[in-house]
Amino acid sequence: MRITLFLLRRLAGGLALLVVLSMLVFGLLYLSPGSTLQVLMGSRPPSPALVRALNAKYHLNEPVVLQYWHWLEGAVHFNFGVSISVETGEPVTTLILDRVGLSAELALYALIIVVLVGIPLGMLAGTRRGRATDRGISLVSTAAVSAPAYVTSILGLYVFGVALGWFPVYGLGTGFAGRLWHLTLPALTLAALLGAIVVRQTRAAVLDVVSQDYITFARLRGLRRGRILLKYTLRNAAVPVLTSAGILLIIAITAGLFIEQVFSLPGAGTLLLTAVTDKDIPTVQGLAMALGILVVVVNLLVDVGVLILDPRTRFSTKVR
């Protein structure tokens, strides 16, 4: 019960926190430099009988708080409006589906490539601390975190698909064979990112797992090496990296804005820099309701994670 109310707590905050975003994104929006209205007029004259339809359409005539209100009825349904100039009269919704495939697959990818080889590295160097192989490790890691993602995608563009030319270096390629292999140079940059914070978490946690006192006694006990790593440490490391999903979310999200435009990739990230770009207040609203909707989600998803990981948080957890 006490779980239950604990989660049901934190759903309503983020429910609390999507409504906030909605009305900053919405008024950020509508004080941006440009007008809704020439945006949807476009090259057409501004015929006063083109100017009151639009007006009465879009509600532009109204006040910012009525303009908002329409918004949210839509929004409760999902239903955000339709593109003003992205692609004109198309559903947000339908644009956000089509576009959304795309950056769900070079996500769950690069977050492939980060399980197997980040976490690895991360215990590796964590049992290996202060020999060559934690200094190797840690030298990279930090080297990588350090890059800003559009710097990381041109130069991994142009050594490994001009130079090398071992990656393709534009297309979606045909068949599940060439999209896996055409998404793989973006995969690798967005990992680069991700997996260089996810070895250095990965790293201090299980730094601090191998000092207590359980560790020393399953030593002395006789445990194969192998199982005192799976069993006691990795689980036990795996708490306060799971934790830190939230921040890699958000950190692929803002990477993946640049390296959708340098690999041309029509994702969700390209969508939201287009709809930016022309003052698509419908599509850029509803992208952002989109990504707001997953970060929650991801967060509630840690939190039951991290209660199935580790009992002691389920009695812990108190309802404030």
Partner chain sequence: MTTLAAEPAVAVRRASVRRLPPLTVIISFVVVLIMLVLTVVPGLVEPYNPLYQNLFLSAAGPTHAHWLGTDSNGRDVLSLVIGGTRSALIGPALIAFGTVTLGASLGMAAGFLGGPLDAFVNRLADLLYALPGLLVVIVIVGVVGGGYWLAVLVLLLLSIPGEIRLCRAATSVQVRLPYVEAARTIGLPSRRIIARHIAPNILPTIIATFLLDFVGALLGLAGLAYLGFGTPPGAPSWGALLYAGESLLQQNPWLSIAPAILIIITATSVTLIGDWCYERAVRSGTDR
Second form
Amino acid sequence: MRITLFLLRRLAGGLALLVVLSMLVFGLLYLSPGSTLQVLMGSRPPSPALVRALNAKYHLNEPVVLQYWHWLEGAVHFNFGVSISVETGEPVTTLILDRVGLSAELALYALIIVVLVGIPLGMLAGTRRGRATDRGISLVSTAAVSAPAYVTSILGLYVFGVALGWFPVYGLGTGFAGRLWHLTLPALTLAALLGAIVVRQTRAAVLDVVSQDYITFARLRGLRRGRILLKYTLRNAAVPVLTSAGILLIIAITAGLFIEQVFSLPGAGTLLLTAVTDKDIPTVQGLAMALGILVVVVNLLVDVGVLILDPRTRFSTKVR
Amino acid sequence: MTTLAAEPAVAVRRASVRRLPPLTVIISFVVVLIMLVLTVVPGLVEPYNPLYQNLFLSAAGPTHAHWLGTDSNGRDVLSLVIGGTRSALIGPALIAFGTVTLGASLGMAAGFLGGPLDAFVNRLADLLYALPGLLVVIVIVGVVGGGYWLAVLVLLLLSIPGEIRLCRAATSVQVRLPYVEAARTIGLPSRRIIARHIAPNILPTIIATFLLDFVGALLGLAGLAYLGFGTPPGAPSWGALLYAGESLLQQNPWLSIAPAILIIITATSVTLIGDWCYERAVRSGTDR
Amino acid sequence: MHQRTTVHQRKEKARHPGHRLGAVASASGLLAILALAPATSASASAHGRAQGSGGSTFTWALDDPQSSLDFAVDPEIQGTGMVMSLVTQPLEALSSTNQYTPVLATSVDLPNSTTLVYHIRSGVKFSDGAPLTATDVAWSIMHAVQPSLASATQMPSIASATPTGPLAVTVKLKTPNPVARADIAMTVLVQNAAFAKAHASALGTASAVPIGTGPFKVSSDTASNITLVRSSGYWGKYPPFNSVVFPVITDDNSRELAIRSGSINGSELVDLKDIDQWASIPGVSVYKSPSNSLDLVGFDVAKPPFNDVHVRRAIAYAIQKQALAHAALDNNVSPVSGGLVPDYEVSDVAGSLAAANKFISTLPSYNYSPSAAEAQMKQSAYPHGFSTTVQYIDTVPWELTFVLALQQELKPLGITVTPKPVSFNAWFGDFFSHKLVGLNLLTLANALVNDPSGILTYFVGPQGSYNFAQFQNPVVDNASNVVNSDVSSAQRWAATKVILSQVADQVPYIPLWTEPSPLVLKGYKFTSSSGLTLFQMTTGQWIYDLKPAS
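Could I have the structure of this protein in the form predicted in complex with the partner chain, to go alongside the form predicted on its own above?
First the chain shown before, then all remaining chains and molecules of the complex.
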């Protein structure tokens, strides 16, 4: 019951975020230079029919609050209007759906690499605390966290793509294998950044868990290291790592944008950049809302995940 | 990206009894010191005026006269990256300073006073915490066209919630300690308790987050400049140079490499110092 | 007298997607009309779905998504023109030497000075199987004349086009106009009228792509990719490709990577500074196609401080033309000095290139000289200088380099220059409505025909549609009228000399250089070593001018 209440409260918080975001996003129309009508017309010639259509669609003659209401009404039904310059006339929702798949593929690919490489490395560093392995892993991960995606992707592209020719430098490939091959370098770049963070998190979480009494006890009982590591450490260290999933998502989205840009990948990130530079306000609004929804949903899932993984938190929800 | 750097420190909190290899931290301090000098008196080390153009030397590779070659306007790349230090560091410094001042005071007040203020601040922080700061800045600066200082302001506003959460948490730990209780009992005003007793105790945390906020803002603003937002035309800026160099890799790769290296070593050094501060803080905390 | 003027833009980077403008204008007599293509802008990048070289797919990267596949709506030659001329065909193909080749019209009668009668090829079918009729041709011409469409400004003299037989269309002109036939050849791509009328509101979008008689039809159209496949039953000879793919890649770096990886066979090269870098890619040929697009500086001579001729001369002396050509365009340009336009534009009226040059060499040429600039400033009303904002188009690669250099050179004269980026659309919007103020840079003004009425008179007098300097005085206005009238060559040359002298003396403009329009191919070569002309691009001829690289 309390858990439901807790989740409901989180859900309400998420909805509140979306409402605030929607106001900000709607406000973009008024923040951008030029009249609202001008902004919405983009580069199209101002024919009377167009002006009429836009006035009707956006209710430009009504008070701002009502305009916002109408916009919100559409937004709730995932109707953000049509693109005004990126792909004129195309519904924003279609445009986003067309592009978001590639971004998701890239993120998933990177996530798999992170889970397979980042977490084990972090555990290794955590259990070898202070030794050369730990120091090496920690220093490299610190540097990787501090290297922005736009630097690492340019570096990767020109070193491993252009100069050494190990990876394709352009395009998406055909078929599953081709796609996988073409996305490898971008995914590695993204995974390097996310992995570095996960390594740091995991290492810290493992250090924390390893110092607990039950681990010492398990060791005294003569359980094998590997078993302890897996059975106790991993499970208990998973919570803080999972809690950081929300942050990781934000980083992945931001870094993904730069990586898509450098590798010329037609994903959601490059769509946002194009829409911003082209002042395609409806597309920007749609993307921003989609992003907000994604962030809220992931954070909710994280909350649920933590509740499942760590029963103790179920009690702590009562405290508040 | 602003929030990314702050997080690992939280996780490291309990973990670090160990001292980081001091050598890396010393090197980091040296790097930061050099960067500070370049920010304050770039003219001391710039071989040329960074804005001076020799058009006949457009996009040339390294020579004795120009160690890192020139850009397409024939400006000395070494001088440009040195000149770019200021815009690379001042904005982030302001962001980190503003974040820490505003975030820490709000966070401490919330954590100390509790009640409706706490609830409100906490909700606000929760709300904004989930937003990808840099994307918001890209959208706002890209659509509105405000430039560097607008970007600084928005990044500042968006990094406050994280700071609030941190300081609030740190404060609530302190509040339960006996010395605060004692201070309250003898009737010291809240402001005084916060300023004289709580703040010094969470200061190491604040310094560490200051540095990590700084790194986040540094990477964010440089990324913004790389995308072409937020720098005036022609002004030396690491991000803008990185971008300009991308299409001149054959003529003069240093145009991209130099700012890339500077971004990475500055960010890494400050992160290392931040981690070190944090660990030291935690250690002295346990010693107390 | 055929004059044709284009202003087109090259795009630079994805992060600065600007708007491409395909403006094709025709001038007849005093009329100079420009068409602004409704421009769309760039998507950050696009993926090539090309199969690479070889096989039967040809892949040509566009540097900008097309706002419409209806050429009347988006008459940009290097975009919609190249794509849709493979799908919808012109009546006749015009060449750079003013020769007409029959395409859909087998012949044209000119019974009087205001009538053209087109005889339509029989047995031609649209890709949907419908036969080509006079109705389709007449509709297509009238469609292009619709005032709301960009193409209309290129066909100012057309009054009507009506079917006067099953395969005959009669075009009536409002006034005699020797370029009307050329206008129709260059502007009208014939499409299926019934389909177009049934899809009037969506015509040109992906859901209603114009149906044509060409060797290809559009199989898919998105902002990032246009794919053409062979249309069955084409009346002519098929090009050697089963499909033609146009991925949209707005970023120069991305296009370079795409051609490097073999994802595309060719594309336009936007930044002349990248020519060497592209040429160094194995298997790539770079063609510096002659576009002879003129770049120049102009001042608003009507308002201070640029109403002071000494200020203008000082700035002219302060421009390091040669160094800038090197820095901004890697010496891939031909400097223009003396007067306003390249020598060959006036060679016909002068009688010969030598005669033109002989005169031009007598004009003051304002070679870079800081001391001369200083001396001019001292004589001006602003001996201590002033501050001014100079706009540059953020997608035209050379302009920022130029403005930064200007900033440096004008500083010793006390002139403070503040660079301000603008979008292509915003700048050209102001340009065409004569709202530009202060000092401005014009990029890629283009005359296809060598005659002073082609481009020179566009820049002067009250009728000059490019006259963003507001440069007019009785002497120049009169000379401009003479150049544009039907008098002897000697008289027109005399008037041309007056204009050139006036411009050289008063410096409303500082001509810089002409740029080529570089094209890049990998795995293929153009049959001509100079690449493609705009004529080949808008008639669908370009696809036949490709041959596999041996």
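Quick caveat: nothing in here was measured; it's all calculated off a predicted structure. Residue numbers count along the first chain shown, from 1. So that the term is clear: the rigid core is the largest set of C-alpha atoms that superpose within 1.5 Å between two forms.
Superposition on the rigid core between these two forms places the CA atom of V65 2 Å or more away from its counterpart.
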